[in-house]
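Only one chain is given next, in structure tokens, and it is the form predicted on its own.
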Amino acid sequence: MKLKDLASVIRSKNASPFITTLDMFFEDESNYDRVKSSGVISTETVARVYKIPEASVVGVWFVDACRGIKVSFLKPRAADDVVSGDLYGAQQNAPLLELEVT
């Protein structure tokens, strides 16, 4: 199955001017706990999905509270540089969506 069958709200958005944050909410505990217990949200995976060094990942979080997934990266320009493709951090989550949840 895949990552955005699973979750009710797959977005991103500006953390700073050079970080990027995606978020990833669960409306049931099952959801949320297969997709964490799977392990396709890590480090690695974003690295390899957003094609950047695996040390721009800033963090993946897993916030049980609110059935919630936070994941942070260095952007490779800063969001107000001239040649920046990405001023407001939109539209970023897409490259999550077809991740396949095992």
Given for the second form:
Amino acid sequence: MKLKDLASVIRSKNASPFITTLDMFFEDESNYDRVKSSGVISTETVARVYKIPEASVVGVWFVDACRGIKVSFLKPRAADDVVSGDLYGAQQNAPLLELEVT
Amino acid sequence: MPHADRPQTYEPRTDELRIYSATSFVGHGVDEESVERALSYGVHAIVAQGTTTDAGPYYLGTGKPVMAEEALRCDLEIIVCSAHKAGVPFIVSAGGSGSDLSTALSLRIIADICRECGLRLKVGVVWSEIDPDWLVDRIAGGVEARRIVPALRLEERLSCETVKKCKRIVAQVGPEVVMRLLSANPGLDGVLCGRALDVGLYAALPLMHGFDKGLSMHFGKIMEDGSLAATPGSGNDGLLGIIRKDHFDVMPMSPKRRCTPESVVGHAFYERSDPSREANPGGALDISGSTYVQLDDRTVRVTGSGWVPDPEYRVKLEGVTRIGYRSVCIAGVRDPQFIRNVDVILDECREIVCHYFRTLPAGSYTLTFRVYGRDAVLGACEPVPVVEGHEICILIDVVADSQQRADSICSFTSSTVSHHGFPGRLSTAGNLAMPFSPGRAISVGEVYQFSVWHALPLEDPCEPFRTEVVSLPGE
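Next up, the form predicted in complex with its partner chain, please; the one we just looked at was the form predicted on its own.
What follows is the whole complex; the chain from before opens it.
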């Protein structure tokens, strides 16, 4: 299954002009558990799909209370950089959508 | 939740404080019916935040408001008049960036509202623009302002040179500044801040009344965006919060919404890099051990908010530098042969432009081709950096050291791409479809970047801020 078929929300936004933060929420407890236990959401995965160094990944958090996963990473280009294409960072979620969850 | 008498003074309350968060942002809209309902709960203050860096550095650079003036007027009128009607203070930040220009605009709007509605108000004003000479003196005197995010663009320690190059610098008004204004001026009808720590606006009154620090800051964190913490969320509706000794309750006023543990915890995620811990001036909010319980159908009770004090109080500074002027050309392409060759064509055109403007000093302009349909949104992070569709948009984006020069480079680039030849070309009359006139070069104006994103240690949290109490509407 792909992540987009298991999550009810997969969104991105700036947490400052220098950090992209990605939130995933799951309506279904079993989908959340499945993604969490699969280990697919990790520093390594985020670095790979966004083509950034692992050191740029600020953190990966699992918050059971709201069946939510958060990932934050330092942007390769700040949101206000002359070549940046996403001022609010609201369209940076796509690389996660097709992730295979085993 | 009980109805209660509306207190007219700032006598310390230890039982509970009821605060209404009117909207997600001053200018996004305030629901009048929800405010009416909130007033029936006997709220002790109406609070709303309206400053941000989300919209980018342009607004701090130019001093222009982020939201339209009309939208500010609309929201402020409901907030100011409702607070007056209830005999409680309003606490707001407004105008967008916190530049003194935008704070002055907000103050003028409140004065107009007073005049039109026949109100006489005493309002505390906190100006958040920082005197660069004061900051330079502090840094030269050995105070270290360290960057908040390890981004390469930011100096690890803020230098006097960077401060001097800034067009404008603001500091985030903390709750202490609001508390001091309110305590020193009993009977104040409201407080207007420039750039403020959002959380601090909602935490100020609870802290002033001696409520727990971690709880008050967590309260602020959930309250700061109005009913975005409810479900369905809304950016133009409010949230009522009641804080007590060891917990707080939140509920939306609109019967269309409810708070659930998921909606409230989920909101803690929003636009924050870490969902469990948040750096604040003077310490960090730790909500890793917090619990969220559904109290009734629409109310959530929050407990277990921790506060980890820092040895020093650090205020966040935000400053911008002007890096040039922008000119853009927006152009569509439908020709399949052009689209197939787009990478090569744009590389060749860039070479022609570089050669044509070869006498300009190195680094005096940047030319960016943003190819929508390929990788314009994700840039280097794009997993599929090729064109798969039948139509693309090329945004020619030039930033140069004057508007005239940016326009000139953009215009030349546009005509170059439009008339560039390539193998198999059939549409020899032009490669670009411009949607409107002006087409070749649209003057966008000044371009800014954040160059200050640092935390400055302070002995006194109020020190950098100029405050005053004004009688409105005034003369």
